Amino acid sequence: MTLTRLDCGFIPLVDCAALVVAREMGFAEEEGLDLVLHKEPTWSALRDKLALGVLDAAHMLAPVPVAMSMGLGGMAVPLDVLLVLSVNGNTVGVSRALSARMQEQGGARDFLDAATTGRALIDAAESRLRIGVPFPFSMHAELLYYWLQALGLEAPKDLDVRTVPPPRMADAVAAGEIDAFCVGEPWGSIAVEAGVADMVLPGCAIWRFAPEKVLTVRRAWSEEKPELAGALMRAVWRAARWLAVPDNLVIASELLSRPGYVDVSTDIVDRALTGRLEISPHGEERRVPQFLEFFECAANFPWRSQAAWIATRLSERMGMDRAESVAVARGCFRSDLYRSVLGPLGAETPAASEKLEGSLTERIAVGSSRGQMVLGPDFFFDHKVFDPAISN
């Protein structure tokens, strides 16, 4: 069989797993694709290569296609989110010195207590908090701003936010360039292993089920090459379903740890995949349910309500028209393509493309194509609910 080459960029993070599995376990080949994965050094490099057509597809931060389609951050290029690659998977870490001061301020004993941890962080900061995020338009930044703003800090105004590529996060802490960070695994664990930081919170303690990385293409490409877009979607969706089988995670850890991909120890990758996090250099471990999710609870579905949440946050911060921004964002998250391409493959699809974000505190069955969809908890730490209809 002759394969069609498809170039896809990624950043070395554990949440690129579905792309690596699609290539290495043969799902892409079975769909007629020679899926060539390109490791990129920064999110800006990855974004620009996708926008310029150097890459066909990308493992992308969920807010980037929304921001670019809104005309923010570089070239204004309409992008399509074909499916969600991962949910959650971020950690918040602080320098050892700041961690000690947080404990003096009554830091939380519960690793999932975002409110107590956030208050201790604000109180322990000796000056304007210098905090590293991988990219300005990222869920890392949005989660931090939402969290600290809800606790009374004017974010990002009262923060010194610095862009640090994920693999450099530990070095930035060690060099005294930042006091804290929010980053995807394995780079929070690497900072802990290096003895320069403590983990104080998983990102899912702020928003229990937050879209993190998305499979993104240029809209012009998806319109010109619908067969290729469909083949890519099928391959990646099948890889995500494979990752939902616990017995497969040992193989996934080995694949991701290779030099061409994440290039860290298999043990660190395995801890991220299974939600067993070491939070201090002393080896203290915490278990986090659904720390990183690839498939269960409709993790892959591109909910337009999540796009609306991102657009609402960006438009408020940038002084843009909210209704226009939300309309653009909804068009980016292609729930229509997801249904048409993956429905025939057996993917469970919800009856609606939007939902109340943050309304669920337990698992619940919802209307879907096969009547078998169960959504899990998705609450925000402050228990507010985002209604996408109000953003119109």
Given for the second form:
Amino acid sequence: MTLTRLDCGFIPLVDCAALVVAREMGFAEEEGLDLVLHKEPTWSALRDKLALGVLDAAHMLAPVPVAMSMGLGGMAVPLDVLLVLSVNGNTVGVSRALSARMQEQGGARDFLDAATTGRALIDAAESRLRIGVPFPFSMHAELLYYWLQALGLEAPKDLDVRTVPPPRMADAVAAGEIDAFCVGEPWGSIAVEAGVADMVLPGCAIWRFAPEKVLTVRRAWSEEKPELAGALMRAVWRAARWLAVPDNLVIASELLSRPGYVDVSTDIVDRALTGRLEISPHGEERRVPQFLEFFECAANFPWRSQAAWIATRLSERMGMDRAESVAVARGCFRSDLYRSVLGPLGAETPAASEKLEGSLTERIAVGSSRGQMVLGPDFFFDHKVFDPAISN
Amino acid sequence: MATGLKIAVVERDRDRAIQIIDGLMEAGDHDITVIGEDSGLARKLAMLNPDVVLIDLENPDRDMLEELTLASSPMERPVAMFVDRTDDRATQAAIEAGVSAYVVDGLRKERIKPILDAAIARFHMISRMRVELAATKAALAERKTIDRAKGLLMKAKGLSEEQAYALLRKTAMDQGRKVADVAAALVTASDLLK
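Output the structure of the form predicted together with its partner chain; the preceding block shows the form predicted alone.
Now the full complex is given, and it begins with the chain already shown.
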């Protein structure tokens, strides 16, 4: 059988695992695809190459396709989110000096207590907080703004969120250019290993079920090549299902640690995959449930309410029309394609394409195409609920 | 003729920066500044307030420039990634050459085009030189390895240089491998046995 070549870009992060597994474990080949993975230097380069057709598909920060559909950053090429590649997986780290001051301010003993940790961070800051994120349009930035604004910090007056390339994050903390960061793995662990930062909070303590990376293609491409888009979705979804089997994580870690992919030791990759994080240079360990989720609780389903949440936050910050932003954002999360392509494979497909975001505090069974499916907790740390219908 | 534009080139490598400046000088009388240091990139750009920013598409610091496209950008004027929707090929050519350009909104296309064309030409030239350099380096490294392997064979088996090379070549042919690979294997093995 001749394979159809498909070029997909990725950024070397633990959360690109489903793409790596789709290629290396033969799920792509099974679908007749020669899935060629291209390591890209920056999110902007990855986005531009996708938009201009140099790449067919991309491992993308969930807010990027939303921002693009709103006309923010780069060119306004319509993109489709075929599925969610990963949920959660970020960490907040602070400089060791700031960490010590936070302890004096009564920092949280509970690693998952975002409210106490956030207040300690605000109190311990000696001037305007400078926090590094990988990209202006990222869940990292959204989580930070959501968290610290809910605790009373005003942006940009008291909060300076800056773009710092993740490989430079540890150095930027060491050089005193930033006080803290929010970044995906392995970069949080690497900063801890380097002895320059303490991890103070996992991203999921701010929003328990935040869509992190999404599989994105040009809308023109998915319309022109629906069978190819379908094959890619099936391969990646099967890879995500494979990643949900605990016994497979050893292999996944081995694959990801290779030089062509994330290129760090398996010991570091394991921390994100198993949710056992070392939070300080002394080796203190914390276990975080669903620290990085690839599959369970319908993680791959591109909820239109997730797109609406991102668009609402972006439009408020950028001073854009909210209803208009939400409308275009919804359209790029293709829950319709997900249902038609992956439903027949046995993927859990909820009856609705939107849900209240933040309303679940525990696992719950809901109506699905096959009767019942399980959704996981998705609450925000301040227990506010986002109703996508009200944003209309 | 309109006065020149203020152009910032973000490039750490001095030789490459000079290449790019040379190319841009040919495109007109512009005020060109090179920013080589990566820390404080946004601040430096804000101080400079250029009309056009050119950066290598593969530059690992490029994401820091994305802030320029935001309303709260450190530059006072809104900036857009240069995309000429009327001429997709121009954008495509820029991407292929590996150059990305950020341009202040409202700047006329005719004024940008010669600059981008010059940048594209230079970036192409630089990437050709880069490929050539890499190829030369690889060839040199291979030759060195083969020389070492020959030396090992000559010493261990009392062969002449010619005989040693013939043995390497025969082994490579028998195994369907490259001479350089066989030589590298031999060198590694002998290092291990030391």
